[in-house]
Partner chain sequence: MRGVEGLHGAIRRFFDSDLWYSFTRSKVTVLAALVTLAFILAAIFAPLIAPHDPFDPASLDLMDAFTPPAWYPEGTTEFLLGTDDQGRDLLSTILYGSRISLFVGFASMLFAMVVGVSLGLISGYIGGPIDAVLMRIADVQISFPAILIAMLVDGVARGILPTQRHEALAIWVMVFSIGISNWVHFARTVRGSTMVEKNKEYVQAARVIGRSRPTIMFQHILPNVMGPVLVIATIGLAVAILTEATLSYLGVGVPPTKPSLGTLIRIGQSFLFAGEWWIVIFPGAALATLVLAVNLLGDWLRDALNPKLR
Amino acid sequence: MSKKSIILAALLVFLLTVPAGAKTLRFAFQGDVKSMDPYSLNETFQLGFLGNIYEGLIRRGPNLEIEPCLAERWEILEPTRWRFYLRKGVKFHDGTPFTADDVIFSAQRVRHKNSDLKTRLSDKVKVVKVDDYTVDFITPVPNPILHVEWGTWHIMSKSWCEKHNATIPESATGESENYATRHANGTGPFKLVSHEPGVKTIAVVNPHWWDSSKEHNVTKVIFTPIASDATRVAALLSGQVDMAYPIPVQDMKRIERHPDCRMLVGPELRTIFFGMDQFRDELLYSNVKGKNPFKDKRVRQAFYQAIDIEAIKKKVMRGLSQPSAMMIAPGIIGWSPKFKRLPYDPEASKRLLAEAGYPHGFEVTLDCPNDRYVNDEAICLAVVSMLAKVGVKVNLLAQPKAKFFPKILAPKLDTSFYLLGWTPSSFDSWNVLYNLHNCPSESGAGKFNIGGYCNPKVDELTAKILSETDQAKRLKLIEEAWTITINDIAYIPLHQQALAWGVRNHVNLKQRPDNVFSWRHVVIK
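Now the structure: this chain alone, the form being predicted alone.
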């Protein structure tokens, strides 16, 4: 029997055995799940989707509060030793028991060079098995936020990965596909039935899930990626899907007027920004030869001040964005109202470019996703026009995220100028400083610092922020680090986009500020 026949047979058995009150959740998103491997891509939609199938030692509640998950409880035995007590009686979807061996294995796998989630657990942290249901994490220095990013560190089955030769993660570039790319074996509330990239992914309820709270009544989930905004909205309005996101701001009123639909709109903790290559001696995809204009702060500032953020808010985002001076949103630890955006000033931009030796501007390519963030391509198009007014010719390369991420995350970082969004999984400044602002290194620091910004003082402060247990002192260190990076114009922050979910009225769900859709909170009437 073929694999496809086995999948269809399993689905038929499920459909014949589910109770009469079975509830199917059908939803659409603008992009697809790139892989079922939970360590392949550090991207919110993928990690959130897989968080319905896999679980971590902790999880996040509807308001992002930390909840026990595969660990029932934990304690700090000494400043550098955390002990986690694992939940007993938990089984993976294939029926094998969850034990400390799976945690030890997952700690090794997530830190493999192919993993896109290496920063979830430093390679300097020792992971020690105390017994089958107790694990110690020993840090080189005190770390008060050791576990706060683990809601998206999903634990995998050691025996399953070994059985299917999937002990090594698939890389973000998609060059090392393995069994875990299209199959999954978690402990979560839903089990994967099938994954057809670009078509649909089907999951069914896990009847043996350890959590007896029974918050949801969903028995089956069908996810369909729909890249076209118009098609996605039409699918919601016609009832083909029960929930769709994101909804373009220009279509929100149509949905609100529909008798069977409603909008869920709220602030998101993601910051959208532009990054620039600051490490190469010669800029790629540019007509400038022998030099890299972005190494000059005056050029970075010229780009910043050429962008009319209020026009983007009004015309592109229809008022549903909050311009940002920082690389973090209000609600993230370390955010401060003291930081202000540089003013929009195209004349100042022209002067700065002339001072830097580019009186007539120059040419550069902008990499932009067209199915990842709210109006992402429209934002890039607007900025292309704004930069043209100060003499910079920008060639826009807008692609689906399936092509965009492998390009910019390639080992040689194949980009000169790019749009990206970031939500710190810890909801703390350290995450953003370490991942986006630290000098890139083999240790994992600066893992997503694609432009290669590097200031050793920021690295020094980031290390202190991680180990400082006095909250007041820690906040001062964070402010000092942000003062340096903002002054350096390490990046060009744009805004925090608004969450925009469209939902049919017969569906109740909880909208999280990190834009993660958790099926365990869905009730279908």
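Starting from the form predicted alone shown above, please give the structure in the form predicted together with its partner chain.
Chain only, nothing else included.
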């Protein structure tokens, strides 16, 4: 071997070992980030991922507590006028300073008709620049929860969007894209390096990040979408990724037994539930003609009491679910231990059906996704056999989410009995009451109330809850609303599924209850 090649080899070894300070985080999720545009898709993973690159005026801490972020502080000058004081000295990744103009611009962009995040800021709210670092938000009526969903309203740079002709958001589900679809320019702790759809996305640390209390030590992040459960688990076990989620419930034990891996589990904020058609005069896909059994509360209660939620928890969810009496999870504002599930009681269920005039049950079709929630199809199958025991014949239609959602959601509403899950992005009861329990109307209320449950009292309370500023009074109103809807059996809540993250032992991180993976808490040993 010549001297030259020895030197070359030595140099190579040196170069390979030099980045000792480099800490790379590799992680996998079941789906991909659909677009780098923060207003393109209102979905937990999408927004959680971009929350590492972009930032909002506020942010959520590890326990979802509201923290100041791009706004240093804020105050309510009048019930309808909020003043936000912006953080000074913050720079976007391209070096331009962050100012009030960017907030005004983002407020326009997020409310554009192409934006999927229009609900973050109502059209009726006026956004006024006071000076370069002060912005006022003027609401038509008092709104005490104006800012709670802003952790996922990411602020974009005005000059960058204008320079790259990306001032209008492009929906992630649409055909067209613009510069912001594959590039990003935020203020967050990480900078986007490259995004290859379906392959991988790479980000590096932002050395000029404003937050001096930075706790992470990550220099580079590589994200790989792995759709197959088995492959994702295998990638974690073999060390190809440092973190993977979600982990299927049946594989958790295997990860726990592995010496270098651990499971992080916790209750998720999403509530899984069954919805029933209460607005049609005749059910779709049923043998009952001329009337709608679900309009009768006794029938809804019979369905409720026929479901053995403990059996589902033990066998389908392997102990990793939290049976729920409410349509919200503990941790959501308005949750109360006061409410209890109706007991599992097939005899009572049969009696109720007989009283309602269906002693031999009836036939109905259940719409169910098979790739959206943890063991969704298995839950539906289990419920089919439970309902069969009280005489109700359920035809199960389990489909991939790509076919399931367009079928059951508005405008089609092509279902009379369905399984769905819901997480309020504001972590507040109002969101659930407004979207799922208000009478559906043109205004957007009850947009996801597919069964058309309608009780004007609930609508009235929901409106009051939105504008009530006294916390104690507000909580009372919320409790009152929940008492009505639970008593009406507007829905059949099932459970909160568990968050299931598999992590290699050399990585420390914090698991947020809304299933968002925040890289700024990651410490790699």
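Only the largest set of C-alpha atoms that superpose within 1.5 Å between the two forms is called the rigid core. Since the structure is predicted, the reported quantities are computational estimates derived from the model, not experimental observations. Positions refer to the first chain, counted from 1.
Is_shifted Ile58 between the two forms (CA, 2 Å cut-off, rigid core): Moves: no, less than 2 Å.
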